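So this first bit is one chain, no partners, the form predicted alone, shown in C-alpha cells.
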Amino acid sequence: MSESTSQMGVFDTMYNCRAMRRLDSREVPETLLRDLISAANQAPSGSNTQGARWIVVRDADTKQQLAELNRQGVDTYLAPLIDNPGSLSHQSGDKRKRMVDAVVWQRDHMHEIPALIIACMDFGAPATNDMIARGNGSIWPGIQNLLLAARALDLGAAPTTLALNDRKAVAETLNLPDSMAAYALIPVGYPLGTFGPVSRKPLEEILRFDKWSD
C-alpha cells in the first residue's frame, strides 16, 4: 500500500462514502489505482476461489467505447426519470433529480475520467449464466472494498452496471475469454464535489430481530 493512503478509521470511511459521479479529468497516479486493486482482493470469495478480476481502463479509445455502451445502458435507464424524475419515501423530488443530473453529467463525461475500472469473474470454463448469477457473492465484496479504498484516498468511485447491458459488445471491447465475465463499471478520480455523510433509512425502519413483523 502507498504512504499516500489515509488514515481515516473504517466507520468515518462508511459513514461519509457518497457516490461521487462528477470527477475531474486529472491523472489518478498508479500507485493509488494499484492500491485500491490490492484493497479489493482483500475480500472474501465463496469457497475461497478467488476468481475475481479487475481491468483498469485508462486507454483513451477503450474509454470511449465504454463511455457509448454507458450511455446506450443510462439512455434507457433514465428515459421516464429525465423529466419526471420523481421521488421515493427516503428521497425528495429535489434529491432525486439531483441523483439523476449526476448520472446524466457522468454520461456526457465518461470518456474524460482517468480511470474505468472493470471487475469481472473468471470461472475457469465457459461461463453459463448461472455461474455468472453465483459469482455475484463473490464480485461485490470486492467492489465494496475498492469503494472504501477509495474514499480513505479522497478519491470518487461509483459503480454502475448500465455499460454492461451488452455482454457480447463488452467482451469484445475488453478482450475478455468465454471464461469471464464482467460485473461492474466503476469511474474512478478525484471528486469535483464535497464528501459527506450519506443518508441511509433509520435503523428501526430496516432492522428486526428473530423474525420480521410489524
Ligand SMILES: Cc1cc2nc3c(=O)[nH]c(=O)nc-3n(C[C@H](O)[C@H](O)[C@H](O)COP(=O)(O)O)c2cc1C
Given for the second form:
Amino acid sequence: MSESTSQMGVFDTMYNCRAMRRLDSREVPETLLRDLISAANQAPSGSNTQGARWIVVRDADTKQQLAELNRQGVDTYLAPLIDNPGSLSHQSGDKRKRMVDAVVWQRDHMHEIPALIIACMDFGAPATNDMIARGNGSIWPGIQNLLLAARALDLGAAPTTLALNDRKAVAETLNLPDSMAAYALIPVGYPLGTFGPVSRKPLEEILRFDKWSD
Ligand SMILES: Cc1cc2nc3c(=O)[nH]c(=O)nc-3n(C[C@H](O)[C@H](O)[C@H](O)COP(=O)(O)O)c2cc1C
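Alternate state requested, the form predicted in complex with this ligand (shown: the form predicted alone):
Complete assembly follows, chain above in first position.
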C-alpha cells in the first residue's frame, strides 16, 4: 500500500460503498491506481489459479472506444426504462430514476473519467463459454476488493458490465488474446457526488437459519 492509508474500518467501508457514477475528470495518481489493483489481487480464486488480470485504461483513444461500446450497451438496456424507470419492492420510483439519470451521466462522460479499469481472466488456453461462465466466481471477489479499496481511499467507482456485451469488439479494443475474457469495467475517479450508505433489503427477508422457510 502507498502512504495514503484510510482510517475507515472494513464494516464502515462495506456499508458505504455505493456505486459512484459521477466522477471528476481530474487525474488519479498512479500510486493509488496501483493500490486498487494490489487490493484486488489479494482476493481468493478457485483452486488458487490467480487468473485475474487488470488493465487500467488511461489512453484517450482507448477510453473513447470503450465509452462508445458502453453507450451501445446502455442505450439497449435503457430503451424500455428511460421514460418509465419503474420501481422495485426495495427501490422507489424516485430512487430508480436517480439511478437511471446517473447511468445516463456516466454514459455521456465515460471518456472523460480518468481511469477505466477492466477486470479480466486469463485461462491460459482459448476461453470457451463454459470457462468464461465459471470464471465469474474467481473475478468478482477481486472486483469487490477493488471497490472497497476505492471507497476506503475516497475514490469513486462502480462495477459495470454493459460495455462488454460485444466480446469481439472488446478483445480488439484491448488487444486481448483468445485465452482472456473481460468481465467488468470499473470507472475510477474523484467523486462529484457525495458518498452515502448503501440501501439493502433487511436481514429478515434474506436470512434463514438451518433451512429455508417463507
Ligand atoms: C454484475 C453487475 C453488473 C453491473 N453493471 C452495471 C452497468 O453496466 N452499468 C452501471 O451503471 N452499473 C452497473 N452495475 C451497478 C449496479 O447497478 C449497482 O451495484 C446497484 O444498482 C447497487 O447500487 P448501490 O451499490 O449504489 O446501491 C452492475 C453491478 C453488478 C454487480
